[in-house]
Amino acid sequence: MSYKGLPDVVTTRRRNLLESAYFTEIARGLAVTGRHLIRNLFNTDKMPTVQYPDQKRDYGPRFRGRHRLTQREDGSPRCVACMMCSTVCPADCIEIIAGEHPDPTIEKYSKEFNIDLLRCVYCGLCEEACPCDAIRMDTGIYEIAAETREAFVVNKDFLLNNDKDGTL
């Protein structure tokens, strides 16, 4: 019984040695490749590479870069350690110990903030949920590098005094 009209078995051809072995659909790969090779060495200008050290790639506006906290006009964090951004964030990248302030119109300070930016992944969860736009993540800066995995974890100074050359 066939279904809307197609045959109940469904037969194969064999294929012959030179198919089975794929020798023609390499050779087509191989030709792809090199005309894409021949293409480049030709035309360098309309190549795709971006010469990384001396050229560096444009972002958009809504790019996300390294994170950075904001201070108030006295100088001092304007974290107020509500722990909503380490409570919204996917990563549990965020870990802040509060304190009490010693000016009595401020509740608490972070005594502790620290990111662990192996960790995070740069959704900007954190930067949305802070009440007192406190943590931003408006660097620019999308290279980060370090010797040790500990490097990567960055403090409260860091984190207030981001420098420009992309090094931890």
Second form
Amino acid sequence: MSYKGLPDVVTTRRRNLLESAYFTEIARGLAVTGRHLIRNLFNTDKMPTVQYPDQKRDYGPRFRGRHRLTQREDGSPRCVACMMCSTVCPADCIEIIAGEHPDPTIEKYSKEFNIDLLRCVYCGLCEEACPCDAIRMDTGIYEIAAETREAFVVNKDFLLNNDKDGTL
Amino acid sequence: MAKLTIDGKEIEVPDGTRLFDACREARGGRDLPHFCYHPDLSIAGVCRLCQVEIEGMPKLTIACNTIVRDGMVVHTTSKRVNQAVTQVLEMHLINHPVDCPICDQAGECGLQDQYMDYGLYESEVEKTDKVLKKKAKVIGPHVILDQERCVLCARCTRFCEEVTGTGELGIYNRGDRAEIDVAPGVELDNNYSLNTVDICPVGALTSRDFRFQKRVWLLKSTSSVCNGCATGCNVRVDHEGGRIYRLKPRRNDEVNGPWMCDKGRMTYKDVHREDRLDRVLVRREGELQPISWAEGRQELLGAVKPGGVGYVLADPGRSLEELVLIQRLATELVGEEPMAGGVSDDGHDEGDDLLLSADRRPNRKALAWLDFAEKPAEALAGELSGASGVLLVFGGDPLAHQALADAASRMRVVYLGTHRTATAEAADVVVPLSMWAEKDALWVNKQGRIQRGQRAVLPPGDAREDWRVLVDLLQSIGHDPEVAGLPALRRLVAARLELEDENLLNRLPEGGYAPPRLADAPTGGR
Ligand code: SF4
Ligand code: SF4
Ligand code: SF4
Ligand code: SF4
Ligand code: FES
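Based on the form predicted alone presented above, generate the structure block for the form predicted in complex with its partner chain.
Below, the chain from earlier opens the complete complex, with every other chain and molecule after it.
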């Protein structure tokens, strides 16, 4: 099958002598690198490199960082365990176990709420799907480190007090 | 026959057909919007959603309460109709709490569906103006009521009056204070109460058992047959991740109509019970100890040898295929007159005149078809005391009868079953089997109807397809039935039952099949 306007067989041009001689091309490459090096040395303030972790890049307010669970005015979690987030999550990383809330006006709440941060792809669909504004990704935290895989599965308590630094 | 035109399409339906049903036919199976119409209940005509335009009539008419007339010209999608439906929906939603996030009905809710089809307007009612009613009121052992979500379709009250005749539910008060409730001191406590949950088009009546367990859109459904009693109601097993969450009735007008009983619905719990057998157990130093399947298989094959087996017992809770294989095995093991059969005293309880049978075994009819002699425990105990060697028990719990336990105490008991019963405790070798929802199997209900249940979930641990274990046993004693898969097995069963078509059981119709030749075979037991 051939596509309109495209040749069936792609032929490549033979390299000429200068190109196939190793050293001329190496020298050209080094010239590019050297040009950048010298330009950066004399304009350090314009250099794109950030001195992480002493320095951090500023992200916009819409940056999706680690999730948190929000609270009502009285401090109780807003989540009603409707499972919208866990349904929409493409990584299938939210696990919720619903329970009967002692307050009959609330009825349903999440007894357990776990997110596997290793599986999360930080797409933000969960916060978009939530009808109660109970899950948000506005912590700005993107440094997430732990020593075991299990430690990356964060629970409800953690998510409710999610203002800690990156260590899990 | 009446000839009428619906949405420009000419159709012919029998006289006396409801316009509602005629419309469904003309619309390619798509129902008119509705809450109150239910084919198995009387007509209430209260929700006003099924309005259609009939030419020659000045006003819109509800289709559920109209009988077709020859020459009718009906419109179901005209602007007038759509406008009316939207307005009626808006009226239904005036006081509706719209708490879909915490409502178990969400995902299978008539209000949600119809709002997406006909609503999609901006609500003009402030949340604070809505009439508040009782929420989460427990009205019976199985059902919980949310009055705010009710659309007053009166399906539940009609069900309790017309089907169960118990009349627990009623509509109290008037106007926008009208509400469904039980009278003070009354509970919605009949064996069919969960059907009100099925027919409630919204989340007003929900199941206490299923409450908050799972969102319905995550469930997968498998067709099966209830194993709770000999009626064999057709069910849908709703499951996810290897766990069953609920059973729902599947319509079969020859058996259960659209209903099933509450006892039957709760049988799924036995599948996930704590005391399920999931490993082969052998008695070592007086204790039952788990061993690997490979070792267990050797134990089983070693124990089941011709001449070594003194008696075979089969419970009518095993499937038709298994019983056919068990019978072969028994004939080979204990001779021409197989000393095999079940305990006829087991599996009886009180029934009712709606669906629930007094016979609580799903397959006793099959036992009768196969001429398995079921005997009372006393008589069996007498026969057992004359036997020696191995007592091979398939399912049930015969040794719960003291007389049988005493008689079997001199024998080596090999038990193939599903739960840690008294028989398992008394056995020397225990092999785990699958339960009904864990296998593709045939069941014969009390009418003599062969029905197929499909596999919904996998059996726990080392338990496997039961018929394969039986074929393995038959092969080991040199009587290979030569069945490599289910189709061959079903041909074998068809041959045993002398059905006219050997592949009939492989092509079982949706509603099952009752072989006429076997219709009058008596059921064993009491
Ligand atoms: S951000 Fe995306 S992947 Fe991560 S939990 Fe939310 S929905 Fe799932
Ligand atoms: S009954 Fe339907 S519309 Fe009403 S809250 Fe429940 S799911 Fe939502
Ligand atoms: S509770 Fe459900 S079935 Fe009963 S009237 Fe209300 S909406 Fe209809
Ligand atoms: S009537 Fe029998 S078969 Fe039907 S649901 Fe009830 S227990 Fe099950
Ligand atoms: S379905 Fe016809 S009025 Fe309710």
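All values reported here derive from a predicted model rather than from experimental measurement. Numbering follows the first chain given and starts at 1. We call the rigid core whatever largest set of C-alpha positions still superposes within 1.5 Å between the two forms.
Core-superposed comparison between these two forms: the Cα of T148 travels less than 2 Å. The two forms, fitted on the rigid core, differ between these two forms by less than 2 Å at the CA of R57.
In the core-superposed comparison between these two forms, T105 has its Cα shifted by less than 2 Å.
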